[in-house]
Every structure is written in structure tokens, then in C-alpha cells.
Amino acid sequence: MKKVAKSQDKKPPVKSPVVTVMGHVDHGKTLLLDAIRDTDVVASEKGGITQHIGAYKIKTKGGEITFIDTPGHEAFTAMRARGAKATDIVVLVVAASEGVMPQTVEAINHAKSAEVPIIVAINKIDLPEANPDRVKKQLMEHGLLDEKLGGTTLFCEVSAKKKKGLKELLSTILLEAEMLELQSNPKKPAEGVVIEAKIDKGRGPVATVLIQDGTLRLKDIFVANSNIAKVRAMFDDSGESIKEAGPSTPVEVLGFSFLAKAGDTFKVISENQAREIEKKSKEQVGPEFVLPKLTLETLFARIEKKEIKELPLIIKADVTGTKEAICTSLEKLSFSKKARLVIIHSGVGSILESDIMLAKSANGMVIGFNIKPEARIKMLAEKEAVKIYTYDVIYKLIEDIEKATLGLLPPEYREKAVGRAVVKQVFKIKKELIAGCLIEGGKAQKGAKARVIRLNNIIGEGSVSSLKRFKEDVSEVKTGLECGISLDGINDIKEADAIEMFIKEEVK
């Protein structure tokens, strides 16, 4: 009688809540989640905006939280949607100081589609000039009405700065959390969504995804939109290794055959499925690496017909939500009537050689974002005079291709390179670092901007304070032969090191 009473007594396990911070750019989301977890995600943030989703872990006394950090910055829609269709609370961050902006209605119409309830934090209260009340008022012609006025809505005063109402807000999330009773069961088959996919050089395809149900383990096969993956290791918000993983855990995964899409939902599967998944989809290549020929036959039939001047672009980034967002961003300048923008080709991953010759073939130019093209792509690039530009922070890449699109893009300046130089030995001369070099490539200019390469590692960068030959002083030194070379700004010189010269030159 006692274990029917058990069984009959015994309920679901409570699942943990996903949280989901949005909010317009630069109204303290990931400064919120430092206070949080006591850590500083927001100095190695370029530009000081968060420009991927990060997921991670934090436990408190009342139980433990998921949250995932959404950017802020209009470019990040998709990315926001995504965030909210995975998320079972959102905590909508309102600055005191601004109020409501663009893109906190935005965030409160992806909610209110995702059908997700909504904690708003009013962070900034330590400023002078921050005005709480005004934000109520505002977010009140949105839906939102506190709950201390009759509303539904839970409100939080904090100072993500100061670290102040931390532990309200928290406990309010909890009160939210048990309100939903959210349960899971961590003994079924892992289901989930992969929040980011990106290409690591040293491991392959990986994968951040958010267990939503169950338990993912080490060997487990799961699938995720047709792409059939078997765990080879898991790491947890922290980069530590683990060998599973239960449900509103976020994880790093490796062991995709090829990139999954930031987004995609996934669930494990039985071998004999797999199989089957992979039988169908066996000779369908992955979207992002497939170059896109009727693309380009189509644009230059458009530029006849139409007579308008169109810029055809081919976008690599490092991971693909940040590659969706480009694009989205791109597309919205593509109205303007004196030029067209023209994405002939997106993806992840390094600036390959097709994509010079592509861009090379539709006269076009290679964006890059948190990427840098190798040596020899640069001289690829250069000798079929396309033009590669590299950016890490979002919002300049936007201005300077709508600048561009407009004609009015200033002259900045662009290395072009110089030539390559192998280290054989290295000697002093009056405490001066002498590089005894081969020139490989192209030749050694004096004056010129120099980096050491180790391993295809930056060592340091400088310049070339002087060049000998036989105990001569020259000007430069060309390709197969020998030179002593000294740089400025660099003491770190060793056997076997390439040093490449370049000239930077100022371009319109």
C-alpha cells in the first residue's frame, strides 16, 4: 500500500527556468549578468556590445537559472526570436535613464509572440538622472502594467553597476519559475535547440545547444534539421569537459559532420534512425558551402535589364547567427536607388580561395567579421585586384558598406603587402637584434610596417628600422636573396620565424 501511495503522490522533476535577457542596446544586459555571475563578460566584448548569444548556469540559494544574453543591437532580431522560442522567461532590461527605445518593444513583441511572460528590470537606478516611474508609465502602452498597480507584470528595480536588487530579481525569476510549474524528465532522450553553431580550426563544426528535456550524454546520436551528430565530447558553460548534461543546461558539442544552424531544434535518435536520416539526406550538400553560380548568371542578367548599379557582396563570419544578422542588416540598404547591394554568397568559416575568385568573377568585394584572411589569400586577393574588408564590431561594418553604397565612403588606409622573410639566425650588434633572412617572397623594404610570425602565430608588430647586405646598408632587398634585417617595436625574434612586410596605403 505504501509504494502505491508513493507512486500515486509522485509528481514530475521541476525543471530549472531558461531565462532570456533582451532589451535595447546598451541598456547594461550583460553588465546585469557580470553583477550576476561575478565575472566580466562585457570587457572582452568588442565595442562593448554583446555580439553573439552566450548561455550559461547560475545557482542561487532558492535553486538554479539558465539565462541566455541576447545582443541588443537592432541587427540581432533573428537572434532575439530564436532567443524567445527557446526561453521560458523573459527578463526585459529597461535603462531608468533612457526608457523605452526600438528595440525594448522589439524584444517585448518577440515575448509576447513566443508567448512568454515578462519580468522587466529597470536597471541604472544609481544614476541622477534615472526615473523609474516614467518607465512604468511607457511600458504601460505596451501591455505591461506592474503588479503592484493592478497589472501582471513583475517589476525589479536594480543597478547592475552597483549590484544592487540583485537578489530581488533573482528571487522574483524563482517566483515566476514555480508560478509556471515547469517540470521535465531527465530520464527520456535529450530534446533541445542549438542557440550557436560556428567552425572551430582545431575541432571541426561545434555546436552551443540548450537541453530542453532529458538527458544528453557522451556517444548519444541526435539530429538536428538533417545533420546527424554524435557527441565526441561536451563542455559546459564554464569550458569544463562533462559526460552529461539534463534538462535548461547549456552545452558546447562537438561531433557534427558538417555547421548545424543556430536555431534548429534537435532530439537523440536510435542508430537505426540515423541511418535512415542519412541515407536521404547523403548527397544534399550543406547550404553554407555551396557556391552559388545561378546566383551570379541571374545578378548580371539583372544589372543589363535594369541598368542600375548594383554591389555584390560574399559575407564570412565566424559563427552564423552573426552571419544572419549581417545579412539582415545589408539587405535593408539594398533599397537604396543609387546603388544595390548584392549578397551573392554568405557563410562561416575562413575567406577561401573560391571566395576571392567568385567575388573576382561578379566584381564584388569580401566582407569579413571576427575573421582574418590568411597571407596567401591577401596576395590572391591583390594579384585579382578584389578587396577584402575585415571588421569585429557590427555597427561599423553597416556604416561603412551604406556609406559605400552611397558613394561617400572617406579614404582610409589598407596594407598591401610587401614581401616575406624567413628568420635563419639571429646575432646582436650593440645590444641591436639582427635578423640574418631569406627573402621568399616579394622583397624587404626598409621603412616598411613588419610582423613576426611564429606558428602561425603574431608574435609582434613593428617596422623595418634597417637593412644590410654584406655589412652595407640598402634600401630593399629582393626575392632568393640574403639580408640582415633589424625592427623597431619588436625584441622577440627567433630561428625558423617568417617576418611579413607590408606598406599601408591610402584608398578610396
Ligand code: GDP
Given for the second form:
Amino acid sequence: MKKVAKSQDKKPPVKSPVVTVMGHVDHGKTLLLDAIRDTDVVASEKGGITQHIGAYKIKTKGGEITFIDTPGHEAFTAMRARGAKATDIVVLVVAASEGVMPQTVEAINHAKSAEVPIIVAINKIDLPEANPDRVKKQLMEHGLLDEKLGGTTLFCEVSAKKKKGLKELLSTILLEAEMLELQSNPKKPAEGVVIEAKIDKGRGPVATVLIQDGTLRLKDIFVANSNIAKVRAMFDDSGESIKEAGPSTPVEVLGFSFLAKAGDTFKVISENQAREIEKKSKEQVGPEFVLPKLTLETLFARIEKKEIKELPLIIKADVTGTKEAICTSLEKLSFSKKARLVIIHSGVGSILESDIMLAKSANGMVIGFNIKPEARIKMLAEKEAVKIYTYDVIYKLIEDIEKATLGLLPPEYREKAVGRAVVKQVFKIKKELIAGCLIEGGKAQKGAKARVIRLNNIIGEGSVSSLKRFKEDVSEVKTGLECGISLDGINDIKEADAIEMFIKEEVK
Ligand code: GDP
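Compare with the form predicted on its own: the form predicted together with the ligand:
After this comes the whole thing, all chains and molecules, with the earlier chain placed first.
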């Protein structure tokens, strides 16, 4: 009882908000981030020599705000896809001169899907053709209604160029943060997320970490992406060496024993915990491939088991008309009572990296209509365990989704990557083409299926009919070794082509 009373008396300290700036290209995200940085009183007192470490924190009269300094959607989705919620508020920049554009809509969808509140910054109001009211009207169609008109979204009008409206924007951010009741506990060991990482020539692996809770101190032992390391040195966003960093502070950390990835979570642990993790990681052999998080073929079973309640879809089509027709038909579908279908994003054009990352973070799948994903995108989807389905007939797509909800789809076969080879030379022996290759990843395996890729295009598909090393027939060749590969069913191979080898297996 005492404990309860105590915790009611003492509310945990408030956490200052972390903001990501998103919006269409050229709408002024970068300039706005620079202009905001210049408003920082403390930094300008220090002489204003700021370091780019991927994020910065400013002090205003009303409180502190941290900005992620890599504008755009990729950083945001990359972090979300790894399960890290690094952002408390999204500032959506829309140029008053241009209005809502495709990436504006994409940003809205990203933020909505991550359940992060949006503040709209209507930028470039200094331009004669600026029309903020038109922007507001357009945004209404995407569910963002100005609070002044009875909605829930806060709007600001700014000019990043003329540094107008910045103070209002910052106080609006603080107001939104107050409503969110963000909290943290500086007394805890630090937890955070990696925002940027690089190998520095003189200093080794370096990463910028955003502390999300707790305090990080010199010599703390931490784990990130199953690797253990120790904080050797820390620097703040003005390049000053610091000894500790509290919640919402971005810090550059030296001491990583590996190159971290944006979105890796970071946690301070005790020496005992570190020993245990090290022991476990030695015993464990990680799974070779990750199963797609969600597939149409397994949808029914997953709904029945109550593992999922939603089928989140990203629709990409070749033209607007088709895209709209698909979305309307899908919305009309009488979906299973136990689950609902949600179109989290739809667009025209090829399937992009951001589509895959959005699907991954929302545990959804991507549907391409009259478009085929590039090999690079397919590989990314495989790596991130996201399923892409492509169709060229609308009724077939609708039928498949209907069948999926009833558990009527035939079993799915999945491609399991075996390896990748790059062609160094091509010989012709008795009319047969032999590709002299270097195995770049995985292995080459006799009998595996294979496809030849040239400049991201699939040239042909077949299978590995023979493998030779120093004239000897072998059944496998490992990474880093050279070999001769002959392919059944493919008679076009050129130097610098890639050969992807895979096998097909039924997804249980
Ligand atoms: P980003 O692609 O969204 O990061 O856009 P940038 O910050 O690079 O800005 C794109 C262009 O718009 C640049 O030429 C900026 O100088 C210009 N710009 C940005 N903000 C404003 C503004 O408030 N007013 C005017 N007139 N130009 C702006």
C-alpha cells in the first residue's frame, strides 16, 4: 500500500519529446531542421559548432526537444521495422506553394501506422504562390483536420527560409508532448536506439544512440543486436566529451565492437548478464532464414488461432485508375468477422524499399498490380520476411484474398536461398555454356534452382546441372571459392551476371 501511495506522490520525470521531420522531397525538411537548430540558445553560446551525429537536442524556454536529423521516411521505417519506437511526434512538412504530394501521403501513412501523432508545418509561406488554406483542405481528405476547425491535428505556418513561425512550431511541439504525457526515469540503466553508425578511420566503430530511458554513463556495459560492448567515450551533438546522458539525449558512443545498424536497440546490462549473453550466443546457431511474418496461405490459420486480427496491405499499381479500383473492391470485401483488412498505404509505381519496410513494421504484406518487383527489392523482402504478391487480373487478387480468409488456398512454396555467384568468365565446351564463377554468399549446390540476373533484371530461370572445381565434379562449393557452373534451361549468360541459387519448399 505504501508503495502505491509513494508512486502517486512522485510522478516519474517528464521526458522531452523526440521529433522526426517528414514530408515530400524539396518541401523544406532539411532547411527547417537547420533553422530550428539555429534557434538553440545554448549551441549558439558555445560558438555554434555543431557536429552531425544524426540527431540534436535544443533548449527552448518551454523545454527541450530532440530532433532526428535525418529527414525522410527511410530512417523512420528502418527503425520501426526493427521494433524501435524512436519518435514521439512527426512534424509533417508541406510546402504551401505545392500542397500535398505523393510522399506527403506516404508520410501520413507511416506516422498513422506507427500511431505517432502528426503536427503539420505548412512551409514556404513567404512565397507569393503560398496557399495554406488549400493545403489544409487537401489534408482533410487524409484525415488531418485542424484543431481550430474541430479536428485533432495541430497546424503551424512557417518559413524555414525566413525563419518565421519557428517559435510557434516549437511551442506547438511542446504542447503536443505535454498532451502525450511522455515519461522517463533517469535513474534506470540506459535503454535506447541506434540512429546512425559508421566505422571511423581513427576511432573504429562509432554509433549515435538516442537514449530513450535511463542514463548512460562512461564504462557502462551494453548489448545491441546481441553484441556486447562498453562505453569508452561519449560526445554530445556539439562534439563535447560528456560523462553521462539522460533520456531523449542523442550521444555519439565510442566502444562498439561491431558496426551497429540504425534501429538496433541498445540496453545497459550488468556484468553477469553480459557473461550469460556471451555464453548463449556461443551455443546458439541462428536460423538460416526467416519465415515471412504474414502470408495469404497461412492467414486463415493465424486468424483462427487468434494470432492476428488484421490483414495490413500495401497496394502498388501501375496506374491510378487500377489502384483505386483495387482499393474499392478490397474495401467492399466482406472480410472474416474475426479479422479486418486494412490498406495502410496505396500508391502508383514500382515497389520501393520503403514499402517493404512499412509492411514489415506493420506486420503486413505488399501487393503489386501489373508491376514486378526488382531483384533488389525481392531480396530485401526475403531478408525482412515480407511477402510480396503480384497480380495482373483484379478478380484473381480479390478471389485469392477471399479464399485466404476461408483457408482455401493451396499450400505455398517458398524459395529458400542457397547462394549467390558472380560470373567472371563464360566458356563454351561442346555447345554447353559454362560459367566460371565466384561464390559470393551461401554456396553453390548441384540440382538447386537458379536464375540469372543482369542489371537487376531476371534473364532466365533453370537449374544447376553440374558443378566443377578444377575439372572435378562436385556437389557443393562454398562462399569465397571459384567454380564452373552449368545451367539447365538457360542459354544466355554473360560476364558480370549474377546467378541466384535457391530451392523450393512447402511453407507449413
Ligand atoms: P527537403 O528535400 O524537404 O529536405 O527540402 P530542402 O530543405 O532541401 O529544401 C528544398 C528547397 O526549398 C531549397 O532550395 C530550399 O532553399 C527551399 N526552401 C525550403 N524552405 C523554404 C521556405 O520556407 N521558403 C522558400 N522560399 N524556400 C524554401
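Not measured: the values here are computed from a predicted model. Between two forms, the rigid core is defined as the largest C-alpha subset superposing within 1.5 Å. Numbering follows the first chain given and starts at 1.
For residue 186, a C-alpha deviation below 2 angstroms is recorded between the two forms after rigid-core alignment. For residue 436, a C-alpha deviation of 2 angstroms or more is recorded between the two forms after rigid-core alignment.
Here residue 63 does not count as shifted, since its C-alpha moves by less than 2 Å between the two forms after the core is aligned.
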